[in-house]
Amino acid sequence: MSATLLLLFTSFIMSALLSYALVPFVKNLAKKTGLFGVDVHKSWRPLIPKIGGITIFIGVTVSVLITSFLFNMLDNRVLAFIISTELAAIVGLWEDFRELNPVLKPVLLALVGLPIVFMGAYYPYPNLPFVGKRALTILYPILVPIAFTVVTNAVNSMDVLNGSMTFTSLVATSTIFLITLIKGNILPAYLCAGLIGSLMVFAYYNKYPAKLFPGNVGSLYVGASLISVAIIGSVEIALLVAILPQITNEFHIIYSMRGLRSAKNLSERPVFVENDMLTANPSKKAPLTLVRMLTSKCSLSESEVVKMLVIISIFSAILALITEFFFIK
């Protein structure tokens, strides 16, 4: 086995086997201090724990530092990848804990991408469609923190079923995982490794019906990894075009709600659930989603929106993977 498919190897099962070694600590943890959440989708309104996204933060992060020592990986790179993504699983978890306001959390969110930008953890000379290589090293610090807002809240965006977020997560680090390998960036494809491992692990959890929620705690921190990987590796693009569906969908809530607001002060849910059936809601005054889009002409069951939700986000992985490799010089 060369040394780069060992690595790959590594981080992959240890933040498998990390993530899976937590599971029954973050179930007691959420017992202890009471954070479940609704499944608010089903009939019978099961109360499910809703921190489990602290087994793929820690599951990752664990594993990074571990075979980044083994291999001698570790840089100021690889550090600014572990506290932008600490920094955001904290954003997550304090509002798991309270809810934070909805014109602050973007700003925090954005101030988690410092760390990336002081740490020189970037190369300010993306390769854009069809223009090729441009130099922004004005602009490209003060993206930084506007991409992090926007991924993060996008990934969060769309954890809204059993396994939404989870595998549409999966199917965009997969994406690049796969770019950087074949573009031989090792760095950021290892990054990726052990974020698909503990994103496999939660999965088995998340899925239908899910045992385990992610919480704020794990969206934010899976958002801010694919960002902080993207950058490191200088595939912006093809990450946003890889996320295309989150972020269309953030977008969408955003506008049909006019501007920031917390899903709480809603009048009506995107959705009505009858007999385990998702319906959209009709009304004006609902927030336009991809869940109440998908659901408008006639019910879905939970498990086939998620699947539909997957399909799309494979066919924007798709347009990643063709933007990449002909689009960009």
Second form
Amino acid sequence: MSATLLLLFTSFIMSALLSYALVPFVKNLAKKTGLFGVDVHKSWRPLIPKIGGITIFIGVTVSVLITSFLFNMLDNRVLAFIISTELAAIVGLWEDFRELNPVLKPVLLALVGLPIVFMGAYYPYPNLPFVGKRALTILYPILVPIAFTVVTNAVNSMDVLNGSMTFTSLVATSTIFLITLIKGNILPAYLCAGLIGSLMVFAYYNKYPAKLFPGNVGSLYVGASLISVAIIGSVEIALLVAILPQITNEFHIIYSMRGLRSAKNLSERPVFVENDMLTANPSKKAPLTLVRMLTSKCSLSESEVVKMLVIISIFSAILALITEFFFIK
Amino acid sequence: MLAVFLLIVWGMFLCVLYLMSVFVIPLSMPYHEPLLISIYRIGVAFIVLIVWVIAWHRLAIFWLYRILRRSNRYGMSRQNDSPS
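What would the structure be for the form predicted in complex with the partner chain, given that what you showed me was the form predicted on its own?
Everything in the complex follows now, all chains and molecules, and the chain you saw is the first one.
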């Protein structure tokens, strides 16, 4: 018990400290490469370094590597987690430098899941609601790349406001951490502990008013980490329920835009900004998003919208706990 | 209100998972079915999933425009550059 607690604590602290130490380096790197994003929801439109997600992915990866060596936890599942998530970070970094084709991106993100399949880091007997554990030995490896595309894009679609992706992902990661810990599944819990540590530090810099943006490198890395942990820990259904707000947001956007298209080609935006307040765009041509739904009743400030997104994520987390412990045999 | 929407989506998700399990799980059984029946099972499961996505998207559109209509902002159009 004490060894488990020490492992979780070491993973959490190490990733948090590493991420914290990396912040100045990432800010300098953004300056040198000119990777800044305009914070469009503020009237003064500040330029913010947009590759802050590097602090999360290096922090978690190094922490996982060190702690797995120290605690003798390094196996094919840990290596598959590291390789898959690194590949997702590379895709994200590529998109931060140069926008990817909207059809190529989901294909690349599906390929990112292949190390999990080829290294056998999955358990093809998922526990399904009402029907229990079922053997899906042929179908499961086919579903892994699809799940990677859906989850990484869903988390990516939530990165629209200061702290929106970071705080909602923190809620989802904490839920998976809690479920795996209660089930006594230590490996995924320890991977989650590392991710929580980095996300907590990053949240400090990404909260309103943001000093760092996660960028695609951050959001795709976090999405890949979440789905990798869920597959390794056999808590796929709980994760899908925990990130229902992100998934609905993603499909609303795809459906309203009639397919996979770049957001830059939109004729109308989902919300408009006036005096630092967000209001839903009432035009029928504007795509449907969670933020547009939240601001449809009245105008809200950016931090108010993020607070509401976090409340919705907590609600989804409760539904995930109910699903895992009451509907899955 | 969005919590109610999520509750509906969640309830539908559980039903969809059950239906998909009913259609897909026989594929993993040791006995051999004709290939056409296997393809039919995967096709039906896929259609169930698509119907689920379309159902809650339509529900969200209906809910959003009802609120916008109440606030008399429906149909107006403005340009801006917010990505949210």
